[in-house]
Amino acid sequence: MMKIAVLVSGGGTNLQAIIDAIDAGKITDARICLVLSNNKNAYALERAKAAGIPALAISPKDYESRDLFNEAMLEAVLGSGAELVVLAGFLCVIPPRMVEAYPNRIINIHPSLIPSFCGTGYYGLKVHEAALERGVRVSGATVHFVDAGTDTGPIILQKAVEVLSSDTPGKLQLRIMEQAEWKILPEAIQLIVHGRVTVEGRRVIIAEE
């Protein structure tokens, strides 16, 4: 049974997708051992409590330095016994020590088709605003491993979503969540849990069942 820590900053819709996938048997042989947020008011914490999952808020505002905050966050994740760390709308930069502690064991969901609209400054609605401003016809979501860069780790799964002429950033965000994010994040977790994902250089190889 693989233990998973899910890190969140806001509403936790991707967290809910993981919880629902576990309950539905779409993710097997895994359980969420910790939900951690940098935001004490994140609704994701309520979702975790409702599901009987340990929930913890660690705010950088409570620490004298970012290094101390990072240490507390790493200690909490390591202390939970987590073997896989899932960033599900987590808006803090993952410190190098955590990346080193979990090599190819931290995954992130990003609301675009990387390498488009990713990197520093591209998060939340800003991604969809940029996509609409550029006039792309297709956007989507990407699940990737986390490395020392920002959205630069090996890509595990991607799913495309059509951009409509009537889209606003909010409409596009919701449709990408529904049609892509909530599907490929649980799928990627299931692949990793069952040992079907290997990294070769910057490429991910997914083994057949």
Ligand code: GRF
The other form holds:
Amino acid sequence: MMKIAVLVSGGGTNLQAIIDAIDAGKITDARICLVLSNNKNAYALERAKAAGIPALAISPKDYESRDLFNEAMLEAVLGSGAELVVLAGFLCVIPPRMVEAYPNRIINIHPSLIPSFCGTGYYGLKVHEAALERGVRVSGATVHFVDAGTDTGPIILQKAVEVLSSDTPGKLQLRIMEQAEWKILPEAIQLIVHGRVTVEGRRVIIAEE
Ligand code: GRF
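Show the form predicted in complex with the named molecule, please, because up to now only the form predicted on its own has appeared in this conversation.
Full assembly next; the chain just shown is listed first.
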């Protein structure tokens, strides 16, 4: 049974997709041992509590320095016994010590087809504003391993979503969440839990079932 810590900052719809996938048997042999948020008001914490999952909020404001916050975050994750860390709408930078503690065992969901519209400053609606401004006909979502960079780790899964002429950033965001994020994040977790994902250099190899 793989223990998973899910880090959140906002509404928690991706967390909910993971919870629902476990309940539906689409993710097997895994359980969420901790939901941790940097935002005490994140609705994702309510979702965790409703599902009976241990939930913890630690705010950078409560620590004298970012380093002390980072240490507290790492201690909480390690203390939960998590073997996989999932960033589900988590907006804090992951400190190098956490990346070192979890080599190719931290994954992130990003709402674009990396390497487009990613990196510093590309998060939430800003990603979709940039996609619409560039006029792409296709966008989507990416699940990738977290390395020392921002959205630069090996890509595990991607799913494309058509961009419509009538799209606003909000409409595109919702469609990418519904059609891509909420599907490929649980799928990536199931692949990892069942040992079907290996990293060779910057490439991810997914073993056939
Ligand atoms: C989603 O668009 C996700 O791609 C991004 O954060 C947003 C909020 O997700 N990383 P959630 O509803 O909090 O899961």
